[in-house]
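A single chain, nothing else alongside it, follows as structure tokens in the form predicted on its own.
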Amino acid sequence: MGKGIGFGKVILFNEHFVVYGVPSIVSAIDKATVAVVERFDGEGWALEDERPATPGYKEEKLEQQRESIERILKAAGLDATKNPIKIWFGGDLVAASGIGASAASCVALARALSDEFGLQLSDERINELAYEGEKAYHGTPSGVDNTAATYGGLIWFVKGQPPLFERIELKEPVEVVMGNTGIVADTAAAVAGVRERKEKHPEKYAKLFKEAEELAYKARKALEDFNLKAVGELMDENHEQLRAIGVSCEELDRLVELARDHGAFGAKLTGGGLGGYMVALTPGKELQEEVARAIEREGFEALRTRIGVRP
């Protein structure tokens, strides 16, 4: 029997922007997925999905989950019709939008091949696989998700080929909470849904895409420097960037609101947008607890995590 497992992640500055090398901030949360895969008498590979989920979510993506194992597999080397095996999914991270499920899971999943056939592989190997898998649920992931799913921490991070990123050093975790609009987002739809407005509009576009690149830099000094009034303010200006090219909604303004009133530092969408969850800084367990009781009383769910969480 196999085992392992991959952090949730919150995006804290970028979402989208990173698709086109613009810098991101990312950070893993103190919750995960775990991945258990054993042999069995059976055929090929079953699927035993424990994982706690927004309703909806497990099945819409069903399709590309098997799509995202079957890549895992193929990009291990290994055959299941040879060796036929069980993979169950369960832990701690709800799979829902915007919090890195598909990556937590693809993290987790090779993880736990390499423990069960004994591949030995290297976390940056294991990163690998993972984007493979990822590939499965947005296309052309930038490979963000999957990192942070892999290493844990605070990262800065470029897409390109390879992919550049950093540790961010903070002093310690913080904590943040994580509304959930309940709406299952389709990632893959709000990444073309750009590039689209983003052909039209070239000009408006370029000088968003300066102004969010200017604020990564802001952002990364501002967390090393443990700054945090100014990285809420930083978040509040990256979701008016992020609504400005089109992937908030209503759910999410309302919740973004309803968190800064309640005295967040700052608060923004994270992830595909379009639903899915948005971020809270809420340093200190009392006005994390506010927060987060706040967006429950209005009828949604709310994470209460932390940033920065290290393995």
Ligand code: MEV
Contents of the next structure:
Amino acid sequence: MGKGIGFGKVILFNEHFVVYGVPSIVSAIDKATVAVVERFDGEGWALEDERPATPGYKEEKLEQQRESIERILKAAGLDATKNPIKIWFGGDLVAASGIGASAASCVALARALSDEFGLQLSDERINELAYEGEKAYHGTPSGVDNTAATYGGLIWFVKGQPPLFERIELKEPVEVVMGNTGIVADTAAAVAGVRERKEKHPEKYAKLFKEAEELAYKARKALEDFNLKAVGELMDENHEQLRAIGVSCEELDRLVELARDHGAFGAKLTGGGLGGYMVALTPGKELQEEVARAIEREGFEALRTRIGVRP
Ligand code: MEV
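Please supply the coordinates for the form predicted in complex with the ligand, as a counterpart to the form predicted on its own shown previously.
Everything in the complex follows now, all chains and molecules, and the chain you saw is the first one.
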């Protein structure tokens, strides 16, 4: 039996912009997907997915998940027709849009395969395999999600060949609340939408992309200085930029506003958008609880977690 885990993630700055080479900042969260791989008597591979999930998520992603598993097996050089396996997914990360669920499961599976078949894959190789798997969900993923799911911690990530990945040191972990709209969103469609609008309005988008790039450097400095007020303000600004490129929605805007009204230092959509999660910066347990309860009172699910936790 082989076992592996992959961390969930929260993008703090520049999802979508990152697809075009703009720097982004991402943190792993303290929730993870676990994969177990076992040889069995059946044919090919079989899947048992017991992750907690937003209703509808697993059903909607099933085709993409199957393709993703095929891609990972192929990239690992494994043939399930010769070595039939049962794959089990579990853990405490909710399978939902915006929280890195697909990347976490790809990393967990790559690690479990490495364990079961004695492949001794390095983290770098695990990350590469997970990136292959992510293509089934995103089309052209930047690689930010699988990088966070593999390495954990707080990361400065720039897409490229190879991608640039640097650790950002945070003085101490900081509480955040992630509010789930409950809407299952299609990341590939959200990314395609940005591409279409960007081609249609090149000047407007060039300006927005320049601003997002400048913001990333300010955000990195604010995090390194542990200036959380500034981090929050920059998250607010980033949300406006994401709205401007068309990836927010009514529910996300509502959650963002709710979090700010209850004292969050800043709030924004996180991940692919058009549903999925919002993240609010809520330093200290008390503020975190206040914001999480406000979200729950409105009938949404709130996840209390922290950024900057090193594995
Ligand atoms: C999705 O979590 C993040 C996006 O930027 C897509 C990607 O980076 O591949 C929307």
